[in-house]
Amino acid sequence: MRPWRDHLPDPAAYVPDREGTLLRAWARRVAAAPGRPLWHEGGRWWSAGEFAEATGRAAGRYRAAGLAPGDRVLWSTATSVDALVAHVGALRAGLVVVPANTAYGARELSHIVEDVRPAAAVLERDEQREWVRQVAHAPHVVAGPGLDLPDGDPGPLDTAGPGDPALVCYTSGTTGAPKGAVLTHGNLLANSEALRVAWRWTADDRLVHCLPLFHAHGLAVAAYGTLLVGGSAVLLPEFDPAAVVDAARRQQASLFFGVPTMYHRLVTSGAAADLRGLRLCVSGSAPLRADLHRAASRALGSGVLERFGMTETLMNTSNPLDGERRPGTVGFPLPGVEVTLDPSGEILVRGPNVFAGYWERPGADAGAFRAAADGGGRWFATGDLGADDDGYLVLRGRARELIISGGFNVYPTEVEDVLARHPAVAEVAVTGTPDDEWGEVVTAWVVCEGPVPDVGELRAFCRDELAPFKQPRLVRRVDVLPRNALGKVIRSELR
């Protein structure tokens, strides 16, 4: 594979700080620059300044409130400002914060607050909030993105260091329950920072933001990256193609960060013509088929950059933004990353971009990591099979079975565990089916004694238990699910 190298002009201008967090490098750049434009929302911009101001007086909120460096504040929220002020806030506090989909019922948010324990929770919807209260873990603070605490005396802020923990990401691991991954300071600089140099982000950029900042791709890559640079993004609450197209031109944008399901509506409606003027166009969270790549590079005018990364390790490659874009790749390492297969074709990752392991799970952390020969730190198991193309990674489907619809992961487990209670299910498999418009879709593959429930009644069965990208959108009726010695379902003969 290439190496991380080959994304730079000049190689030996890279120095990664090790030392640094993105909360101080942020400080540096509001320094330098207080008004420049920031956030976009609601007709207006929030300079820098005023964005750092507004986060000071969330942390002086958290701390009138009783929380200490190192507590854990659940957040689940819509994109806005007053999100990212909540966010921004509770991190300057010392705080770890808990992204959790917006979408999550009383069932998965319990299993979060069961599992870390939050001392806080900034939830968008009032059920949400109900939820938390009910759970014998509940934070004792609970509140809205606005934040509406009694102020009080910050303290010192942006005091954590690069080893501490900034975010606990749950994610859909291959066994068991979700597990949360503990992300530190270090590891969102050095995520930051790799995007910064190999995309040539600067601060004259001006993002088009229309990602959820529950995700990893709208929070660490969108949000996290702009306040790096020192850049701008017009925030939009949701994607819609001819809005992405108004804001570029009203704002004069110059990115814009989207999924794969995002690049097929823009062409399919003809919008993403209208966004020839964009500098770079990247797609990640889900694999981009070589044919809607070249569709969408077609239309766009110039070639759609898409990357590799995951809820552990942050971003892990990317194509480069000088030379070629090369469709039904990932590109290669991006700065200070290391990639490698293993003899079954795994895809190993190591660098400063790693998590320090899983929230309360050492053994989950000792099944995850392997040593690494030369004695140079762990390799991470992605569980993504991969291919070396001629020095670019292929990713070539998960050795784990994750499904990603729209950008999001999903559990088979997890699903099958609600459909197994209908009580016209027998028996129960849960896959992925290859779709143009989402990437895969949750397929159920259901045993039935008595007529095959449809897909609207399965959904309508698991509603207030799944979020809808985690709902069945097809079922298929088997007669027997294929099993091999073990009894184990082989859910790879079902695709």
Ligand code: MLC
Given for the second form:
Amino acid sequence: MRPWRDHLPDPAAYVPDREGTLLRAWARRVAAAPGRPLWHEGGRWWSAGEFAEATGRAAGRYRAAGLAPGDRVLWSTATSVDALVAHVGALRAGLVVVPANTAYGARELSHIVEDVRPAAAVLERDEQREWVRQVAHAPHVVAGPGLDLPDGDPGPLDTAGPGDPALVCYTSGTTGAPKGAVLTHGNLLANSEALRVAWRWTADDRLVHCLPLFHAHGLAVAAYGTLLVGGSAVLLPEFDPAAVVDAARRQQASLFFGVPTMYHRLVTSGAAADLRGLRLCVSGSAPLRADLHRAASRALGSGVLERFGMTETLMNTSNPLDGERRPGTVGFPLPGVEVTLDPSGEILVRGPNVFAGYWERPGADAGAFRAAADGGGRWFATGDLGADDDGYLVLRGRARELIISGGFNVYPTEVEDVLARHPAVAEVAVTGTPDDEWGEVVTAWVVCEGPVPDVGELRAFCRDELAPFKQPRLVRRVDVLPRNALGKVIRSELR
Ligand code: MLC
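Could I see the form predicted together with the ligand next, after the form predicted alone?
All chains and molecules follow, beginning with the one already shown.
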């Protein structure tokens, strides 16, 4: 892999600040230019100073509610300024934010609450607030994104150090329940700094932000990056091609970040051609097929820049801003990040972006990290397989089973466990089927003695247990599931 120093026009521009935090770097930006626009929502701009004040007030509300540094805050909200105020306010108070998908149902949310034992929960939907109140470790503070709590003295702000936890982000392995990846304040800064340098992201940039905030892409890449560089972003509550074009034009945006499904919709709707004014369009969270890459780049008038990251490491590699943005590849290691391949081809990563470990799961840590032969710190084994194509990293599938649908991760075993309980299903295996729009769609291969339940029935059956994006979209009947000598289903033979 081409090391990052070789492809940056000015490697000296990357001066890692290992003592700092994202919050402190941002506080310096605000102090220097409090009047600069930061977030646009509902027809008006929030200035950086206004947002800083609101987040300080939010920190005071958490403190008044009895929360202390290190306490966890479950946070599951739609993309909005309120959500960001509640989020950044919690970080400023030294609280640890636990993002969760707003599509999660009672079972998915309860697991997180039981595991991380949050002191507070900031939740978008009324029913989510009901569910978490019923869990054994129910948080004692439950609020909506507007943080409708009494005001209080925030005390000292931004005191968390680089090694202190900032986020616990839940992600599944192939087996077992989702586990929390602990990301530190130092990880958040390192990630944003690397992107600032690699994409030459400046205070003059303006992003169209239509990603969910509860994942690394919308949060750590889009929102934190905007804060770090002192730039601005137009927040859209959902992805709609016409709304993206409208926001980009009216607010003279320069950046768009999306998942491949969004690029597919921008191309097929014809909206991509109206985004030619943008300086940079970045794709991530799932592989961008080379043909879609080319079609989108043609329509947008400049090459889509594909990059590669994951919850545990935030961003790892990126195609170059200058030079060839090669379709079908995810480019080179980002500043400060080292990437290598083990003998089986699994991608290993180390650097200041790599998380501290899984929340209260030393066993999972032992499996995820590998000692380094050079004594230079441990490597994180990503579970993705890669190859080196003339210095560019190419993703070659996954060492562990995972379906990526529209940029959301779906773990086959979780879906299989639920479907197997359907009375008509004797056996089931779940795989991802390639799909133009979604990248992959969840497919259930079922063995049934009687009639096969149709997809509508299976989705209805899962409704209380699985968020809609995990539910099958295709159902295929098979007489038997292919198994190896140990009886394990060979999913790769089901495609
Ligand atoms: C929504 N649906 C999905 C889905 N998203 N089904 C499968 N996969 C998905 N990703 C469901 C809806 O619940 C609905 O179900 C039906 O599909 C139709 O919905 P839609 O209106 O067409 O979808 P939409 O709401 O427009 O959502 C599509 C999307 C969204 C692409 C905008 O999926 C999205 O925002 N994806 C981004 C994911 C993301 O940010 N990932 C980052 C992970 S971080 P029903 O049953 O109601 O009909 C990470 C690290 C990194 O991976 O490197 O970035």
